[in-house]
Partner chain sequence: MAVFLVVPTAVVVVQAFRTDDGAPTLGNVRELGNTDIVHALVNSVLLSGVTAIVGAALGAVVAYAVVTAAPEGLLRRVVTAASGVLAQFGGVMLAFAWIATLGLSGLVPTLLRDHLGTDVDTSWLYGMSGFMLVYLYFQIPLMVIVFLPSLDGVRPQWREATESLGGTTWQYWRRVAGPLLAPAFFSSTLLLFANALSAYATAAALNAQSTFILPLQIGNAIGSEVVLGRQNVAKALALEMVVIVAIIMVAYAFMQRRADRWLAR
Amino acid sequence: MSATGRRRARFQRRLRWLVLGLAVVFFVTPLWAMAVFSTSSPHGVTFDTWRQLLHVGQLSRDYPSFVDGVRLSAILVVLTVVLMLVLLVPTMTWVRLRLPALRRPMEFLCLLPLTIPAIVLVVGLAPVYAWVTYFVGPSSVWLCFAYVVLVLPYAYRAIDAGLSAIDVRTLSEAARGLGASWPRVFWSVITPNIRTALVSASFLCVALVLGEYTIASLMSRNNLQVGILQLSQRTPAISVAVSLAALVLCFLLLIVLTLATGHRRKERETG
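Let me have that sequence as a structure, single chain, the form predicted on its own.
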């Protein structure tokens, strides 16, 4: 390698470390401030706030609204992920196989929620939820329908990348030629090949549902973020500790997803 090439490689290496350092400072500083705030007391450092979070029974008695919000968010996460996968994956696969002319209109519809402010979505969804409440009851779990609309752009991009990485038509025609039915083609051929994309889309759904506040608040529902806001008005230290725990949980999920994806890619390359 020439002297110019070595200097360029050294500069690029230092630039990468500089960007990585700035990113670490940018992300870690707020988390560190939250950790310090949640462990501070007039008498010094204390972990009483975090101990309170571990006693679910006591937490339920002291902050029942917050615990209900956590439970609702957990249910909404499951429902939203399941509905999103059931709605998007077969539809996108079928459009690729049989209706390629509808790919652009479908992409436009799925990305449309990105351009609509949440307050406008709430105004539009309010009459719909009035009918939902009239027919099936006032349960907050029906927020999953609104959340599926919210996650459509992100989930569509993740699944579309997975489908674009494989030859859907050739795989399905080969399976059909061997006598497989369409359901078997979908579950045994297409789905295993886009598993990483499905995991990515599911993780995005989890992160979005756990962080959603506007729609739940404007519709007078009590999810995790609304519960944290109400908690902050009574005990700011606990609300900050809960927010920090939720952020750390999301980071851990992202790390697990990255490791799992890298391990699976390495297995494919070696196997």
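Now that we've seen the form predicted on its own, could you pull up the form predicted together with the partner chain?
Below you will find a single chain and nothing else.
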């Protein structure tokens, strides 16, 4: 390495630590404040709030609507992920294999929700949900339809990246040549090869559904975020504790996910 190169590397290292140091201060302070807030009491540090969180039975007695919100969000997460995968993965694979002309329109359609703010969607969704209620009943779980639309852009990108990384055409032709049926090609050839992409698409979906507030609150449904906001009006400490726990959990999950995918890549390179 040349002298300038070494000097630059040193400069970049210093810059990196300076910038990231500042970023950490900015981003961790509020989280730290949440931790302090949820453990403070007139008599000093206490972990009562956190202990309360662990007692599910008591929690559901004291804050039934919050627990309802958590339950609804959990159901919505599962429904949305399943619906998204069932809708998107076969369609995208099929478009890639057989209808390449439709790729651009499909991409456009999938990225469209990014351009329409959720708050606008809510305004127009009211009559649509009047129909949904008419046909399939008034249950809140049908919010999953709206959520699938919201998550489309992110899921599309993740899955598209996965499909681009493998040679779908060659793989499926080889499998067809060996006598596999189309469903079998899909299940045992394509899906395992884009597993990482599917996992990250699903994860984005989970984060979005758990974090969704606008639609649920304005349509008067009670999901996790709405529940947290209501909780904060009664017992701020608990709502802050729940928020912090959710943020940290989400972060840890993502870290585990990226580490897992990183390992897989390394295996492939060496093996």
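Residue numbers count along the first chain shown, from 1. Model, not experiment: these values are computed from the prediction. Just so we're on the same page, rigid core means the largest C-alpha set that superposes within 1.5 Å between forms.
Taking the rigid core as reference, does Phe27 move its C-alpha 2 Å or further between these two forms?
Phe27 C-alpha, core-superposed: shift of 2 Å or more.
Report, in Å with one decimal, the C-alpha displacement of Gln12 between these two forms after core superposition.
With the cores aligned, its C-alpha sits 2.3 Å away.
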